[in-house]
Structures are given as structure tokens and as C-alpha cells.
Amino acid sequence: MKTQRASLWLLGTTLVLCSVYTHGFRRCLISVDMNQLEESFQEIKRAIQTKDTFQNITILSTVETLQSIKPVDVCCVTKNLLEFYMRRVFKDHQELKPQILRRISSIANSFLYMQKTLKQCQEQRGCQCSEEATNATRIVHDNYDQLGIPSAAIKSLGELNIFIAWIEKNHQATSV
């Protein structure tokens, strides 16, 4: 009998360790139409990247970090560089054409739902930034401001690809 209670215990315990456990790394979810923030880039694409006169240069993709970025930094990293895109990219771009400027607020809008979204989620679950993820996210700054404001404006703008894919891969219920 006694082995019988010792091993049920056991068993449930496991089971709880595993269900905190797999509750920590459990992404959080955004929902937001990927397939219309994806159209609104694609609809500014070309008039952003046309003006990008460093076209040897990346802000996103040189760090290489948002695809080695483990599990438990994605939370702090698209916290980061939402932030990074709401508070300097949108803000730092001057547009003139109206048909660009509502793609670019329409994004920025989309940016400003899963700011919300994933402030919620955190605060249920907590999101803890590591020295790495602060790290990545330091060097997507110091980019940008190498390459001075416009500029940088302008190409994180042509990378929003990036980014976007970025946060489908992790965010999504179909990666979970």
C-alpha cells in the first residue's frame, strides 16, 4: 500500500513539475492577421527600399541573434524590439506619400495591439529579460544609431519582413 501511495505521489508530482515547467517556455500567443501586416509591407516595400541608400548594411539581420534566440528570451526580445520600433522607427520616419503613411500607421497599429497583448500575457507569466536577450536587442539599437536617424528609420522599415516572420514563427498558435 505504501508503495503504492509513494509511487502516485511520485507520479503526481512529475506531473506538476512538468506542467510548470511547459507553463514557463509556453509562448504567448498574439493574434493578429499576419497575413494583413505582411500585405501592408509588401505595399511599402519597394517605396521604402528605393530610398535605403545603405544597402549593404542590416539593423535586424546581421545580430543573426532573432533566429538563435532560445525560448524563454523570445517574450523579453519581441517586447524589446516592439518597443524599439513603436518609440523610434515610426516615430523617427517622415513620409510623405498618404498611401505609405497609412500602411506604415496601419503596422503601427498592429505593433500597438501585440504591445498590449503581450503585456498581459506577461504579466501572467512573467518575462524575464536575460543578459542575452538584452544584449540582442542593445545591438539592434547601436545599428540603428550608427547609421543615423533617417536612414535607420528607413532601412528598419525594409526589414520589417524580418521581424514580422519573426514574431509569426513565436508568436502564433500554430507554433506552439
The other form holds:
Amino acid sequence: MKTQRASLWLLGTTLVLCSVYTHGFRRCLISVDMNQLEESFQEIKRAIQTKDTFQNITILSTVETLQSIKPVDVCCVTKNLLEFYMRRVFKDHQELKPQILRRISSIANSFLYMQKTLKQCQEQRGCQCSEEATNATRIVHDNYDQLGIPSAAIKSLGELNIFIAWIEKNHQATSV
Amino acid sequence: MDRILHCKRERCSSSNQVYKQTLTMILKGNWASLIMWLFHALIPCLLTDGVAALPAPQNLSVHSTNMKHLLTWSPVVLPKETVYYSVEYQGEYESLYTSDIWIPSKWCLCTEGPECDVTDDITATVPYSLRVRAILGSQTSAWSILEQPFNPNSTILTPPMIEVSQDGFHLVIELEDLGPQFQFLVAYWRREPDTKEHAKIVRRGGIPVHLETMEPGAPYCVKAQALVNAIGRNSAFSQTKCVEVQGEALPLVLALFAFIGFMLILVVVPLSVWKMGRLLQYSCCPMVVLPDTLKITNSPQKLISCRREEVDPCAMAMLSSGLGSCSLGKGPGCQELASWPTGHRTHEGEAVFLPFVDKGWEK
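Please could you give me the other form, the form predicted in complex with the partner chain, since above is the form predicted alone?
Zooming out: every chain and molecule, the one shown earlier first.
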């Protein structure tokens, strides 16, 4: 009788923990055509990256910042980074060439659509910002401020592929 | 790569437009420069005093089918003049964050027709504002803006064109190529009662896709709908198209006959064989069983009725060879007769088969 009770209790706890874990782990999916985003970026990559004069500095570092984000922080970090690009990067960058301006506009508007679709999902799931998530965002902003406009804007534009790949990994149904 | 297009008439170049706008932004804080710019911009207006202003194009509207967006407007008609048009757009991002930036359209920087394919400009699923103005030489009209911003999710999705064919026994479908934003949901089933409908996602149109290997006997039917993930909408299903394979197998009735025939053969043949066997047995090699009394054996003594003792002794004596004189009395006994070889002939030429003489001999 005692062992039965104990095993039932254990099972119950495991189920509760599992549901909590998976609830935190469940991703908000977006139906943006990521291929088109990547294509848009590829078309302007060379033009943007040649203008980037600070080769050894990074704003969205692949090794430290983005890759170390835990699944539970993904929601907050996505929200913050989208805001970062929309409010700072795209706005600060002054583009004269129409062909590059078109691609940047395409990416910016896709980000806006992403923001809208994620907002609903995030409100439902409760997008809580942990300390780590807030720290990661702050690092990105600090790096940006350090570099200064217009170099920071150009560098951030040049690192769009990193951000796009990260979004794809965390918000697409087809990715693992 | 986009080239900076120049209209056939003089001053219709896109570069001027963008540089002007950006210059405006950069010099925002600088009033003196702004005044200078305004002055330069107004010179053409001052000089062309007296010439009627070029009317702006009217009735702007967007017709969108299957994610191909076409902006149309009423043309500005001037006698003996070719009027050109310039199209610019602004996504929701620009209208929210950088509202004075208008982006020149990729294909319609300087276009003749009163329409413009803005598909390559409208890339995200957000509302886009569009504006058009007429250009005649150095004159440009005022901008005419689309009343309601256009969102590509309001596009009309038509059922896709499908071609269903058979490659031997394979069911093959080819869908129309609607571009990379389109995927297709293909439903197919065998037209028979109680069969399940199958579904398959086809990622690109324009190439033949194998659905299933068909079996003869019933037609296979196919229908498809277009899916656009970017706007989260589907088209209606296309019309159903069916194909059927003609099989090498016999039709059902013939198969039934064949089965019955086979069963008959299975039953009738052994029966007739058995019957024939019996017949043959009786006709050529009958198993006749003689009664015991009629059997010829080596010991005639068994057959002789020893009670036939009334035989004429003299006849018996004459017949016997070497038996001496005729003696009255009983004929040769059984034992004596037994000593005679069968078929013994007397000189009279009569075969002696005393045991086989019919009963009439008996006196």
C-alpha cells in the first residue's frame, strides 16, 4: 500500500514537471518565408559588409550571446532583438541606393509581420524576461552604443544572417 | 541589379528622386540648406508659369490574384504626348518609423502603361501604401495615393490548374507553377465504396509528381488546392479529374466462368476416369470367378461324382487300356479311373473324358 502510494505520487510529480517543462519549451511558430528573408539578405550582404570597417567586433556574437540563450528565454530575447532592429538599426541606417533600400525595407517589413504574429502568441504564453535574457539584450545594446552610428547600424545589418538563422532555429516548425 | 532608368524624355531618372528624399532627411536640421533646396526645387515651377499643371493620375486600385499584385490607374491623356508614370511604395514599417521615406518601385520608375506589377515590391504580409504620379518631360504631377493600403493577404486565390495522367500504372499529377510562395495539397482516391482519401503536399508546381500505383478495375480521382503559408490562406479545391487503367486481367464474369469450369473439371475428370477404368476392367480383363464345381484342376477325383456307378462295365473295359478282361460288376472304381491320364484316346478315336460326359450318359 505504501509503495503504491509512493509510486503514484512520483508519477504525478513527474507528469507535473514534464508539463511545466514542455510548456516553457513550446515554441511560438511563425509562418514567415525565411527563404525569402535569407535571399534578401544575401543580395545586399556584400554591399553592406564591405562598408563595415570594424571587422573584429561583433554586436550579435554567435558564440556567447545568442547560442547560450535557454529555450525558456527565447520568447523574451526574440521580442527584444526584434525591437532592437526595428527601432534602432533600420532607423539609424541611411541608405541611398534604391536596390539596397528595397531589400532592407523587405526585411524590416517581414520583421514587423513577425512581431505582430509573435505578439499574440507571447501574450498567451506569458513572455517573462529572466535576468539572463535581460542581460543578453543589454549586452547587444551596449555593443551597439559603443560602436556608434553609422558603423553600428552597418555592422548590425551585416549580422542579420545570424539573427535570421537564430529565429529560424527557434520559431520554425520544420527546425529541430 | 537595378539600373537607373531614364525615360525617353529628359528628366525622368530615379536617382534624382531618392537622393532628393534622403538629402531632405539628412538636411533636416539644417535650415539654411533646406531653404536653398526649396529654392532650387521651386525654380522649375516659377519658370513654367502659365503652363497648365500636369494632372495627377486618378482611380488607383490594386488587383491581386495568386500573389501577383497589379496597380492600375486611369491614364492621363494628353493629345500628341506620351505621358510616363512613376510608382513609389511604403511598407507599414516605413509608415510607422520613417514616414517620409518612399521607395521607388523596382519595375515602374518610369513606365508608360497605366498599370504596374508591384509583386516584387510588396514582399511582406503588411499593408503597403502606393503612390503614382505622371511625368511629361520636366513636368511632374502631384502624387496620387492609393486610398486604402494594400495587404497581400487580401489576394484572390484561384483553384490551381491540374493535369492528371497515367504513366503505365502510375498516377501522375502536374500542377501549375505559381511561384515559390505556393505549396499544394493534393487529394486522391480510388472511386470505390468505402475507400479512404489520401493527401499529399507538393512543394512546387510545374513538375510531374507521382501519387500512386494504380490497380485496374476502378478509376482514380484527384483534386488539389493551393496553400500560401506567408498569408496563412488556401484556395478552393480544383475540379476533380479521374483516370483509369485497363488491366490485362480478365473481366469479372469471365473470371467467374473460368472458376466454375475449373471446379467442374476438378470433380468431373476423376469421376469419368474412374468410370472408364471400371468399364475397361469389365470389358478386357474381367474378374470372373468360376464356381468351384466348374474349376479345372489337376485332381479330377474331386469332380467325379463317385456315385455314378451305373456305368456299363464293358464300355468301361473297352475303354480301358491294359486293364484286362471285362469284368462284371462295378466299373472301375474311382482310384482306377484316376490312374488314367486325361485325354487318353482309344483306338476308336474317342477321347476319354469320362468325368466330363454329361449326365445324359448315365443310364
